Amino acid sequence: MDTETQILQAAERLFIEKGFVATSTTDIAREVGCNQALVHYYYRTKEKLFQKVFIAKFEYIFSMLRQPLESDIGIFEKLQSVVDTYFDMFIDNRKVPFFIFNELILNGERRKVIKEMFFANATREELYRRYCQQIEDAIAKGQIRPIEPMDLYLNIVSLIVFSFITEPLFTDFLDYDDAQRKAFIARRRTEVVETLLRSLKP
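Any chance you could show this chain by itself in the form predicted alone?
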């Protein structure tokens, strides 16, 4: 693996673990075992390095919609698939939800960068348009109640993300072991799906 890739991977680990402010380019260089000048050589500034990590994570999360939307299954099966996909990803990357939302909420400039670099993209716009069309078609067929596609997406994301952000609080307070933590997330997965399905009944 080349040094540039090693720097990017080390930066991702540290940014997710500690956040942007608490991570320095010195920390990243130490993690890789190179000098700080190489970090700046490849990525110029900590901000540019962070943007590369952040945009990649944000894009990966958004792209999870693609497979369910392109499948021929029904609207409720697609909803189940989206929830399962996000749960599976966050189970393997438990700190990513907090990392993404913490940076977006606390940093107005970060939101501007995301808007300019991420949403101004024809492929992503087409993916979201397709999602909206499928929701509107399901409403027209009487399969689900009228709902704004953005509201439904926010409901999905908020229920899933909140499950992972709050999981350390509840499981630590209740002294859960690893098996109980896994059971907690499994229950949350089921509850999220059932809550969403009930909310969409015509």
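Switching from the form predicted alone: structure of the form predicted in complex with another copy of the chain?
No partner chains or extra molecules come along with it, only the chain itself.
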């Protein structure tokens, strides 16, 4: 693999693991095994490199909504599908949820950049609008209780993301081993679905 993408991938690993501020371009170079100046040669500044990593992850996470949302299944199955999709993905990328929120919240300047990026693509707003439509239809049909689509979305994200954000705390505080960690996440998965579905009953 060429050095340029090696650097990008090392940066991704380190940024996600330790966050932007705690990761130096020297760290990244060391991880790749190249000279530190190369990081700047290819990506000019640490911030630019970071944004490349960040936006890619952000896009990726958001795009995962697309498939369940467009499939032709019932509203409850969709919800189950969304939860499963995210749990599967986060199990292999345990620090990603924290990474996204951490960087998005800690740095207001960056938030502006991401915002512009986000609204630059009209299909994303379209995706959200379609989601709202589906919720409102389900409410109209009496399948679920009345709820603001945004509130439901926040509930979903809260419960999923928090399961992964708190996982390191359990691991350390209760001395969880690998098996217990897995079990914790597995239980959260079913519990999150249970909670969401019950909370939506008309």
